[in-house]
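The chain below stands alone, shown as structure tokens; this is the form predicted on its own.
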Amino acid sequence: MAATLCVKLPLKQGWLPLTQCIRHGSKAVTRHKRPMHFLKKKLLAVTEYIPPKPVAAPGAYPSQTERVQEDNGLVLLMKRDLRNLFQDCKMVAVLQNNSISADDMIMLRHRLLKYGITVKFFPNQVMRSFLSDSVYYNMVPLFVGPTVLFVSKEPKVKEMLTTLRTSPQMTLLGACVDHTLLSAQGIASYSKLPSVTVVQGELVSGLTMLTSRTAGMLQHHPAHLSALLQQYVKQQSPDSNTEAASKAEEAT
């Protein structure tokens, strides 16, 4: 506690008595919190009063409703595109366009037209709207930044990959072949794999051979059996008793 010291002045005549207080001494401090029970702490906080949030006036705040925003004539035309396209080609590529110049743009749609292939452009968002209401909606995660569609109506993939190794700047990402989605290692995997042609010409082969063994093994077994039925036969009869009864005498 401070300590207070009065000094009393003489009186003097025509003057109030005067006190003077001095404080001395260190200040007290009795503001500190007391310290709190962990479980009080823990009570009071469980059963602290939350007021309710106010209520906002009508049309304060924008509607929840999300606005569909409805297509126009030319995505609508492009989708019809898309649709027309995935249904009559057998194989559409996705490439990403890494900063290639005209000149090879140019290139390289004169030497994939040597093989039937087409270069198509489609904006991204209108290719994400389609795929995402079709069965090829796997396809959506390709289309991020600057793509280009190769398209064929024939699965030409090794004509495609030979043409790709001369534009570095075209990096392949997956396609659609045979209505299959394959990615970028799948379709070097389907570009090893012999044509269709050679295929079937080998199982033609196959099947012939193995029929040709099978008739030949169904026609063995009756010649031999028939063999040897007319040998039995001829050894039965009486002229070859009589034959070998006179090669036996000439014999002896």
The other form holds:
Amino acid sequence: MAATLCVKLPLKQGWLPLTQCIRHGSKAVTRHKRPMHFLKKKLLAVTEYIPPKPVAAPGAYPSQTERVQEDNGLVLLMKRDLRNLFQDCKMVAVLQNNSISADDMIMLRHRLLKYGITVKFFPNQVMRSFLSDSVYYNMVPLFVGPTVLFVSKEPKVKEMLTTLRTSPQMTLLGACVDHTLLSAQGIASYSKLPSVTVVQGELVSGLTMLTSRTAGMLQHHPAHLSALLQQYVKQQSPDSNTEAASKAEEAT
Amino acid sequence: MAASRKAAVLLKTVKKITVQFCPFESNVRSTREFLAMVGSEKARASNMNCEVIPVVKHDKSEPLVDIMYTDGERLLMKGANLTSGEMLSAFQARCIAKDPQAKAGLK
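Having displayed the form predicted on its own, please output the structure of the form predicted together with its partner chain.
Whole complex next, starting from this chain.
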């Protein structure tokens, strides 16, 4: 076949040599897929037909916007519970428990109940969704991982801290005391504050210190008072001593 | 977590673990998870002398895990950009490398 294809045409002037020695290969139309020349492959790849995408009819597919899952009954109940909790309780503390054992937990609960502090567990998701809607949205990053809530009607911070010192597995993260968000250090300093009556007494005494001193001086014996005033006048003006002394004598 | 399911956290070679973080920050999730895993009953049971100390701060500092080994070596892990799995695997690898008994036990 190769020999039959080696055709040698007479070389006339201006004619290209037509000796095409084609090696024996497959024919143009074969049963197997004939390997295409690389350039032809490239060309076909570049010039492939890209059909236009058919536009879906409106309403055929569901919309891509996220549908918020409606809360089921239990979640609503828990949220109502939480709302009441935040309204009634003055102190809400958040702790992380690194796997405290069951009997330790019972002991801790018992000790806290003596001071009126209840231990509450709520799922983090419910807590987060409730807090992000309410005023306390700044507490949301606290609720990650295993968390426990300590709630009480009265802010018994000192007692809580003493009870927690016995159990090292509970880590105090933060608390909301009297609608104020406190960090761990804030709680420690809050516990060190004296009670409200003591602080009020201190404030009142500080304000009335001057007036009480004046009142005390006036109630002394008048001779004592005049001596004091004379001394004061002498100290005030050491140059015009005689003038001051005469004025003082006129007064008395 | 997949990491803790493979092998319980062995604290035999560890003297002290200090985990400090600021809970109001948003990058402390992995550190808190690491603390929960390391402070678990199983982990604590493997070494009763090891102390796990969480420190809660409020100064916008990075979450930090400081592990003190019995031979004096310290491993510091800054958990701001690490996942809990990564921290745990790094910690476990170090522990196993230090403890030849555990290595032999596993093999």
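Positions refer to the first chain, counted from 1. None of the values given here were measured: they were computed from a predicted structure. So that the term is clear: the rigid core is the largest set of C-alpha atoms that superpose within 1.5 Å between two forms.
- Fitting the two forms on the rigid core leaves the C-alpha of H37 displaced by at least 2 angstroms between these two forms.
- Relative to the superposed core, A56 undergoes a Cα shift of 2 Å or more between these two forms.
- In the core-superposed comparison between these two forms, S189 has its Cα shifted by less than 2 Å.
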